[in-house]
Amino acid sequence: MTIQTVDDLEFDIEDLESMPPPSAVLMTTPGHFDVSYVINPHMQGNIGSIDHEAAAEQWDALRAVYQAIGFDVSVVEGAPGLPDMVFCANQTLPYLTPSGDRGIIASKMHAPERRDEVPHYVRFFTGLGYENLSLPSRVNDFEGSGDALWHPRRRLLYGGYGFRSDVRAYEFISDKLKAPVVLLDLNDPDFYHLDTCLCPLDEETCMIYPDAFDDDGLDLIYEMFDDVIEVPEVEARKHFATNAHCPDERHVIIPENCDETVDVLTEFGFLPIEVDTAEFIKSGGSVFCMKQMYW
């Protein structure tokens, strides 16, 4: 089942099957990270600008944060010639079936420059015993957990489309994973992945940059979450506030320079942890993009 408008909804969140949250973190080493081409607006003007020593320090600090709040972090080595492989949310969508079996849906990357990243993650997950579920040939593009986000603790997905993922992917995904998908049409190229403009925090709360969505998308988000935190434009567009990550429904790992958002998160009872991801933002990604969660 896919849902495009509030009128399509045939359930309440509490009616959906519960699902345990993922408990493990995957990251990819940044040794080959760079801005070598332009495939999103944030890369424009940044080719060759990466301070590699600073990027390595920022990556190490992010890994240390996950470890400090109690997560095991597995690491896949980055590969030569794949400068965006460090953004490891994009190449797969991990899932857990109602019976507890684990699997992934392997991505079909929109940009040719990124397509060779996918096999590295398929090998990682199949090595752990995950089923690899391939998308049908009719689906042109799908970028994993960059565009498909699980609702915390519920068997429900949010599916972004318009820039990097083909809307036709979600009928297949919904059918195979036995999970409804709320479709969200993205309309601002700065927010080319759903994870750049929607950040689920817990079952009731999320952060959004509202102008990245059309009216139907906004209505659906407000219907699905009791509390919706709207992030200021400069903090979302420039500092990637909505590419934060809340791995445990308590701590929110968020890029630096998002002071207004940090204040609101604190008022809501969350514990923000600010991290420097400035080198990675030059390539159009930050905290959420730099990890993959799995079971």
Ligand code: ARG
Second form
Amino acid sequence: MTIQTVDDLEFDIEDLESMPPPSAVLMTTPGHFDVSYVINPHMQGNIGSIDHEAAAEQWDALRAVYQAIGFDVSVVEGAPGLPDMVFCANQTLPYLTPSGDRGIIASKMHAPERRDEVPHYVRFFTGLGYENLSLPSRVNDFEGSGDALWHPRRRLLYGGYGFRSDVRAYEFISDKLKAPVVLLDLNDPDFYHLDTCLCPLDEETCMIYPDAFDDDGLDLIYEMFDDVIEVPEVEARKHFATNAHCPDERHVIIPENCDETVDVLTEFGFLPIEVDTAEFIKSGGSVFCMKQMYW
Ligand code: ARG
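Now that the form predicted alone has been shown, please provide the structure of the form predicted in complex with the ligand.
What follows is the entire complex, opening with the chain shown before.
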């Protein structure tokens, strides 16, 4: 079942099956990270501008944050010729079935430059015993956890579409994963993935950049979450506040320069941890994109 407007909603969130949160973190080493082509507006003007030493330090510091708050971090090595592979949220969507089996939906990357990244992650997950569900051929693109986000602790997905993912992916995903998908149409090219403008924090709370959504999308988000934190434009568009990540319903790992957002998160009782991801923002990605969560 896919949901386009609040009128399509036939359930309350409490009626949905609960799902344990994923507890493992995957990251990809930045040794081959670069900006060598432009596939989103943030990359414009940044070809060849990456400070590789700084990128390595920022990546190490991010991994150390996950470890410090109690997560094991597995690593898939970045590969030569795949400068965006460090954004390891995009190549798969990991899932857990109601009977406890684990699997992935393998992405179909929109940009040809990124397509060879996917087999690296299929290998990683099938090596762990995950089932690999391929999308049907009628689906052109789907970019994994860049556009498909789980509602914390519920068998419910948010599906962003318009730039990198084909809306037709979600009918298939909903059927196979036995999870309704709330469809969210993305219109602003700076917010080309759902994880750049919607950040689920816990079962009741999320952060959004509101202008990235249309009215139907906003109504749906407000219907599904009791508390919606709206992030100021400059912090979302320039500093990637909404690309933060809350792995445990408590800590929020958030890019630097998002002071207003940090204050609001603190008022809500979250524990923000600020990290410098400036080199990765040059490529249009930050914390949320630089990790994959799995079971
Ligand atoms: N340069 C990458 C791209 O445009 C950045 C990906 C960021 N990932 C994300 N989940 N938002 O594809």
